[in-house]
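In structure tokens, the next block holds one chain alone, the form predicted alone.
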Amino acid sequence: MLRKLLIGTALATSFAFSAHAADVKEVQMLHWWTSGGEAAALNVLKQDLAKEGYAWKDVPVAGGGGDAAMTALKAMVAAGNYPTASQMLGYTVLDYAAAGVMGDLTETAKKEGWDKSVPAALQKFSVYDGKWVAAPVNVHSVNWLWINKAVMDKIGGTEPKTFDDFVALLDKAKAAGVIPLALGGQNWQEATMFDSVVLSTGGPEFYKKAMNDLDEESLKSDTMKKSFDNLAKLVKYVDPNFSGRDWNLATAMVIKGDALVQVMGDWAKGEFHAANKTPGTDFLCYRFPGTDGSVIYNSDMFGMFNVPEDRKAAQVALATATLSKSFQSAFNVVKGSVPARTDVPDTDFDACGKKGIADLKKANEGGTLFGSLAQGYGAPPAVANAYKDVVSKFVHGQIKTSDEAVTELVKAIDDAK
């Protein structure tokens, strides 16, 4: 469907501009980062490429999963007004190079060394066909609790190793009158919370077939319904004003200790950076209990559309840029990811990047790194979109029973695929 969309208007712009024409010395970026913490780590990009003599023309995009971006995306490619990059997730980025309108990197990539620095699993999804047409920014994981000490302390509460050790920690905050779990009511959010409770219920191999191989008999079975179960209990220790609420107002409501805990990727670690907060003195990092030794993992990628010869100057610039080893640690020390290549010392790093370094060493070494299916690197679009939709529904009571949800759950992946 893409490929039919989109094929005509590639044919016709690559041949718009002559060669010879002066090159434009601007990038034209496509993003959702619209966050305090994601404008921050934005702007060190925007710093370096300045530094290179290019202008930088913001196109953001708000909405923290990147839907709105993406029919932005689709609309612009379609009327032949190509970005010079895009952020964009896994699937998205093979989508939009089956159908033929992303440019060539593999020059600046081999040139650079990308395929020797950047993890397989983040190749598989930044090459297309033996092209490089997308760089990746960072690496992020998504099973992390995020947690305010002063609460924490308040209520006696240590580092939870279970699930039922969560749950008897939630109690303890909502005993002492403090909003237990900060939840964003959106089906993305819902569903990047409802990964780590898959995890934890069910384990790595079992993860892996179910949101990763999307194996029916593992998504039908007992373990997937006790996930649901799960998710319940969780659903429960939220406030009542939750639905619709934005990711970074629920990493705020942690930061201000109105709430102890949000279950959300280190993208919120970005938040406390951009309100001076220090991990060990003001906020806790761990992984969800019960997922330790693995790692969800999503990427933002900069896609590379085929521009005309006049603006590839500039896309080769911020390609080199955005992989450079000084960029990759100084946007993902402000974003609250990990760097992308794995040749980047971790010097600069808080305790929580540092661990986060660590541990995406140890998953990737092990056979643990896993694909975040609610934040597009776990199965394709269409997928992603049906999970996310039967999470949510079952999370705002329209889908009454765990049994009911994994019917629905399979029915609407099969549909889907």
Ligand code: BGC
Contents of the next structure:
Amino acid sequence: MLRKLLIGTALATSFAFSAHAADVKEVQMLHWWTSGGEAAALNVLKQDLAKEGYAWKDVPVAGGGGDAAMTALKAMVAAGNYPTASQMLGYTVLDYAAAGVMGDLTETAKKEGWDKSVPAALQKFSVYDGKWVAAPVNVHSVNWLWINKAVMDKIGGTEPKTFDDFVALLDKAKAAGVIPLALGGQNWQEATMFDSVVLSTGGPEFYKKAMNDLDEESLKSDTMKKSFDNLAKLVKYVDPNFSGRDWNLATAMVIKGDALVQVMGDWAKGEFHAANKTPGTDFLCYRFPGTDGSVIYNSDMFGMFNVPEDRKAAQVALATATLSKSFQSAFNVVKGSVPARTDVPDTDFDACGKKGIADLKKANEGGTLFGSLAQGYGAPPAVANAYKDVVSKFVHGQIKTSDEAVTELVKAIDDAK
Ligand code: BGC
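Taking the form predicted alone as the starting point, write out the structure of the form predicted in complex with this ligand.
Starting with the chain above, the whole complex follows.
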């Protein structure tokens, strides 16, 4: 990949020499925000940029988690056709930066004081070799339950505090004839849920060792086996049609009351928001049982490419708009995420958003803020893909036991490293 990317760099540089007309008043953005809630959030940005005279050139590549988008991006970059920016997750930003194809937003960052307002956990991925190469858009968190309130009332359920409580709650839904767990059987959704299962099963220290440090003893431990056993318990509560289902369709099952709960990142809340649903009245957001106090995060970043000179002004406008306080509030209220700056008031956020902001602050201060392995913040993409693959094979019965699962996991991660 690196060689291909460098060929791309050469091409882009030659563009830079040949095109010196007036600034191009257009932002070209590659992203995977194609669900209702995501599109609504993206509109906030489009409108902000339109006010400044920038046209929006959309490059949407559907597929939650962004795997398809990242394949498309790779092809564009290899062809020297850099978008102004691309939605990216953590380690992917660092990969492109290492390949030398990213731009340098440091001047803008200094002027805007990003080093003071953006949390260190995000700067680790948006700054490479001392240069700002990406603008963080938000902080998402994956260890959440999204519950239909009317269904919860109907089955007489209460907030599950432990994994066993959760299983008991799912049993109640089953007994009432409701689909207990809404899941989309795609590897990234299964692995995103498994992140939470591991944290709940092993606790914060274990999560960090296994999922961020990739410590082999932890990866093959009995605790990891138990995590797979717990995952198997949850999978018993999904409906027979779950294979291949998109995440937002699983969210829609909960919104409609066809299912009790979805375990998903807080982009799911964007769907509730788009459907005009209110937390506490229509739906409930709880931390995944047994993970309260910890936050497993990911952050959407706009990776900024080394575009030709006449496209740099648009890039600066995009980056400045993205990290402005007003945008950080308006966008994240709609997206379901929380601001990527620590100085944005929570006034406009709903109860789940306020909880998300408070939880993030607490976890950040208490050392219980961990990168999501499924969502590109635990390890580089090759390792994350290996993880997603093993988890998915387990969910779909190609890996049959938790013993086999940990053996395969250790092997796959080793090969990917
Ligand atoms: C992104 C979210 C997005 C979700 C589903 C995640 O990887 O961080 O912004 O909403 O995928 O598409």
